[in-house]
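Take a look at this single chain in structure tokens; it is the form predicted alone.
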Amino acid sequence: MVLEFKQAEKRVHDSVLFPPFDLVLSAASVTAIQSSVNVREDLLGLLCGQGSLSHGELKWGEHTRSGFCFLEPGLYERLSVTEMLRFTRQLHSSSEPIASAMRQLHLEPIQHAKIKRLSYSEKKRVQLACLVLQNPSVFILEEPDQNIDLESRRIYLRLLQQLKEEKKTVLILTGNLESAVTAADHVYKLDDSGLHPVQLEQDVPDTATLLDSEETVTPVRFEKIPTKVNDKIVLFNPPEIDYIESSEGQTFLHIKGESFPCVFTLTDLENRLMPFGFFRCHRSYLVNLQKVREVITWTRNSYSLVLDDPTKTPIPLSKSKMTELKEMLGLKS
């Protein structure tokens, strides 16, 4: 045990921020907690020692040292990248080599640039390099990949794999479920109803699903998908839908940046929409392949589909589904 939440509960006045929950974090693991901003900020305060629980306790393992990567980079703008890393190393009396941290975060090309001249993504990589130099046993990351570019996200995910190999513990606090699913081994949602594990796709495809797909031939159908908006039922043509997400037993259609609740389960929609080019890319996601622009490999076991929309929306793609998608596209492994 590196870090343990034991019957941890937080109330603010008469409101429950989160009810009692138990969670144990161990070494060589990446865990993500998806929550609202209020819950995230309260958790950060607790982990920083700047807040207290209403009930329960937060227990650290013996000789456990924590390090934080906050949403705001908090770097000294007048320093160069190298000077910032040297300052951090000296501040924390670290023996970690600067060259190694710089290499891990791909900072060599900008090592002499002033922090104020860097892009937001480059600043986040400098921030992560500073955390690597601190060499904590627990890395606590607040929205680590929010608004960063694709190359920086690839570097960040590769860093997570390296930290696991070094037996480090990583805790990600985020409001983005896709980010959590892509990066973590264990994902939880925390809200006023408690802590709920998010079921992740296993590497081995479900046998029953494979049998069903072999035995069933779905004819082409033309039908609309109903959703409820206020007190009205709105019907959408399948080609309008970008992707579909299942969260806590509720299914949502995502169309042009908007989200609409749907009464059908993800499995029901998969059966209905397969003739229209929809693909079950993850246990919790169904995507319209006509809307996909890119397939990105982050690490050996981490993939995403990027939609052809203004925000380049990323959708998680599980390892087993990556193999299936390659076969569909006629690509060799």
Contents of the next structure:
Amino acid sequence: MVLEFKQAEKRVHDSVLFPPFDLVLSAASVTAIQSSVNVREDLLGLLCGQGSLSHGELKWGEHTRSGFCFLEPGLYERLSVTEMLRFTRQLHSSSEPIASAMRQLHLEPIQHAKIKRLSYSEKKRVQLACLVLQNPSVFILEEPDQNIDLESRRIYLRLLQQLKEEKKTVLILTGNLESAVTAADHVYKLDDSGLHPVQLEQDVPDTATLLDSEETVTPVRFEKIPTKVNDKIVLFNPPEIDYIESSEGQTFLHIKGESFPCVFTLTDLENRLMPFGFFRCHRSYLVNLQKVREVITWTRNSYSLVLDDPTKTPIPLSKSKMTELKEMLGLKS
Amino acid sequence: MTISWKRIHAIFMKDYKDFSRNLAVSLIIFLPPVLAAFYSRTGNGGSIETYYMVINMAFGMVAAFVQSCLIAEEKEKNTLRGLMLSPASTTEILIGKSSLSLVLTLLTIALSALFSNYRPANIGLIVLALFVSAIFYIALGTMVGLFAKTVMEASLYVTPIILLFSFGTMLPLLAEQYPALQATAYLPNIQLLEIGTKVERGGSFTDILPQLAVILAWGVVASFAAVSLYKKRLID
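Next up, the form predicted in complex with its partner chain. The previous block was the form predicted alone.
Now the full complex is given, and it begins with the chain already shown.
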């Protein structure tokens, strides 16, 4: 046990921010908590030692040292990258070598650049390098991959893998489910109804039987998918749909950046939309393969699909589904 | 509690690099020496009052202004939180953050004295008095920095302080006309002027002790206020 939330509960002005929950973080694990901004800021304040819980407690393991990577970069803009890292190292009396931290985050090409000249993604990497130099046992990251470029995201995900191998604990606080699912092994959703685990690995035999039944039964299908918008029922053509996301038992169709709740479960939709080239890339995602532009391999076990839309929406792709996808694409793995 | 000089040194070096590249703030340290040279060359200088007006201006512009900007910038750029969460203690952070302003202040004053041809009769006593005064102005600058949210705000708040303590050196001249101003005799800048006058007349350490005690009292009060304000900022 490195960090434990024990019946932690927070109320603000008679309204519940989050009801009591228990959560234990152990070594060598990456945990993500997906929540609203209010909850995230409150949790961070709590972890920094500012603010307090309404009830319950936060227990740190012995010899646990925490390190933070906030959303705001918080770097000295007039220093160069090397000077910033050297300062962090001295301030934290750390013995970690600067060169290895720089290599891990690919900062060597920009090591002599002033921080104010760097792009946002590069600043984020400098910030992560500072955190690596502090060598804490718990890494607490606030929205680590928000607004960063693909290259930085790949570096960040590789860093997480490495931290796990070094038996570190990582806690990611984010509002983005996709980011949480791609990075972490354990994903939770925290809101005013409590802490809910988000299932990551789907049970493979279950879907296999579904596929079998799909081949034998050929029911009559509606072509359109109904969604409910303010008591109206809107019908969508399957090729219009970008992807479908399931969140807390409710499915949402994503069409041109907008989302519409749908009454069917993801499994129902999967069965209906299979012939239209939809693919269950993750336990809680069904994607229209026609809209997929790229398949990105972050590390050996984490993948994302990138859609061909203006925002280049990334969709998580689970490891076991990767093989299936390769088969569908006619690639031999 | 042990103080790690390595951390203080790290903060000092970081501030030094940061400051030397920040022309908006660093240029001001040249103002008092330039003013001193100007006064002495135009023939207005030469009296102990003008020497001390420039010195007090250096305190306001360098110790208070630079210190408040350094602290306010840490707040503005969200780097103060990083310092507070680091293993460095409050004492280490505050000493580290004050050391650059202290060095700069003493350097500027030395330059100003050189340019205005001020040669104190007893350098040791004057340096002691200047050092004690510097503590007060730096603590004042720290308070302004913690109070302000941005560098812009800090430099605005610090302006009346510069005015009061530099041109305020002339306040006792007005005290004859407005008796209410007599209380200003206890201001640290005027006490410093008194020390300067006494030393010029050949005063010894015991002669300047009351003035030194008053300045030290100002410094201690300001330091306590600065530390408690910092602790308050630590919580929210």
